[in-house]
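For reference, the chain that follows is the form predicted on its own, supplied as structure tokens.
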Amino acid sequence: MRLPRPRPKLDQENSAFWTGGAEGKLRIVRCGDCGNYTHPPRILCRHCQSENVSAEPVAGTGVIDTFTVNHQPWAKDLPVPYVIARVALDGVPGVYLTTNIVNCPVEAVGFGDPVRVVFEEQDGVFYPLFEKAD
């Protein structure tokens, strides 16, 4: 399933996140001073306001925290149904990604399912999607 996706405006804050998939890496901003992660990406740590932050590769695995199955075709040629999920990332406390669960029937998605990142490239942007890991 290939959804038409809104293209983010790439900038200093978010480029590593949206282009990390070219190397197969999910990159999340981490503070070099307090060690906490920040997402969405920012040039300041949201925990201690330090400017000593950088985007670091993370495991790219996690669990489905919550999800919904969308049956409404919000755009022309939008295939339905599809899953919108919030994924709690392994090893990245406090960071959740809102994403799509792909490569399985919507009926196969459940709360707490382990997932791993896969990337969908559209015009140089690598959208982090997730598929079931079991």
Contents of the next structure:
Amino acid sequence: MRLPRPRPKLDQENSAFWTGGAEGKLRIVRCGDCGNYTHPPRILCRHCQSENVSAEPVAGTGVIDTFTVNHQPWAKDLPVPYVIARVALDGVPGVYLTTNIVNCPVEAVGFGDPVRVVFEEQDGVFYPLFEKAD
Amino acid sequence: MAREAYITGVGQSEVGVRLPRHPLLLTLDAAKEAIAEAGLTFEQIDGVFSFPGKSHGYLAFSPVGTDEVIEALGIKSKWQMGGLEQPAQLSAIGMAAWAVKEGICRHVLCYRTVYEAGGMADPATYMPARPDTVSGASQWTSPFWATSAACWTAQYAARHVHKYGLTREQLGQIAINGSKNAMLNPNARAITKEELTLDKYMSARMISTPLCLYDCDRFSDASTVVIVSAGDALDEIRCEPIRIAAMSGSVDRYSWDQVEWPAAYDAGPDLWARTDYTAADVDTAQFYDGFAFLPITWLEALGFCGKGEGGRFIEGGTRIARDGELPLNTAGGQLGAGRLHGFGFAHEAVTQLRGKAGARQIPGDPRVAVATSGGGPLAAALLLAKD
Ligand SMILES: [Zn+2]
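Given the form predicted on its own above, I would also like to look at the protein as it appears in the form predicted together with its partner chain.
What follows is the entire complex, opening with the chain shown before.
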């Protein structure tokens, strides 16, 4: 049995990110004026302060920028070890996601590894996790 | 002188793990010691500053608000300030320095009271209900079980390992040095009972690679108080004043994962831009070590070595020892003397500059010290000088 993940409280800013997995899409806020991305999502562009922003699908691939193998069970019944990684998203300059690398042994994870998104659904929230792409 | 700010009194309560004494009384203990040392009375205190003030969501993290201190200690305050929205813990002392430089206050009581060990013993009073929903910054980490700052800091440390070759043997010197110094610190007796050896460090269980158990500080219960006084109020004190020669802070984005390196790398150069002192003038460094990797970032950020060279700087532990070229965390740091959450570094810097550190006093006549706080997206640094 899997321990339920902490659930983000959905609001105007973050809903598109946390529910995009329903259509298999990783959605990141992009500015309609300057084209830059803003993450964490906001209702304005952090680069040019335009309010003309919307959450747009991105490729959902990236590379592992850094990672840690976590051994400490931070909650009761949390299975360890697991990999927490920071993924630099392809085509989304300056945006990183903290996530888990799944579907491989922790020893198989390395810096610069190409990865792709897989979604794990829990009560309508689609958690973007990543697996190795090669 | 009028536009200068000085640290006058410093005080610290008993430091323990699951202390029965109420956190407000721990604050009183530390405040009494600091006020007595400064040669002041509570009637002369006219400002109360803290980081972060009362934390209602997680009471054990910060159980005592500035309003409670003002009320309970009979202080007539002209200005109070507490809150998480500051660049790291020591910013409360920096803000107090501003207040006295502006002439708003003459003597400001700054404090940090923690009750995280005691709070665990009394979860009904101090612990939040188990958070199964998250919002704000934690929504970007907790859903992936990156629940602790240990996991966030580990990601930066792992980059250093990967990019610059930081080794566990090098990293271990921070905790080993802390334990050696803590053995000579009477306030650290509840935290460190014996010196940490490299063997013991290397065989410790991992928390979040590359950080092992000894790379993470330990919850404790304590209060630390620092009195900041105006330059034109020094005739009222009876102690050796220590000048706040420079201060700096940095907040880029409050996102642990959207910045390349911790904010220390911005706060470091800013500190030197505001003073004629240089890194070569520093006689002792008190660097925030909630996790052992953080002092390495401060060493590099403040220019004691080049970026990426922190591991080699601490290798073997001789440079950072009490008789080394840069005595580091001479009270034990948080790894050796408990998670006092930042204020312990200012306390120890002042104690060393006054030559009052007893068995752990560094040799010579130290005149300049640097104290830092923060990790990840928050950083604050203070340069202290005995003129
Ligand atoms: Zn824009």
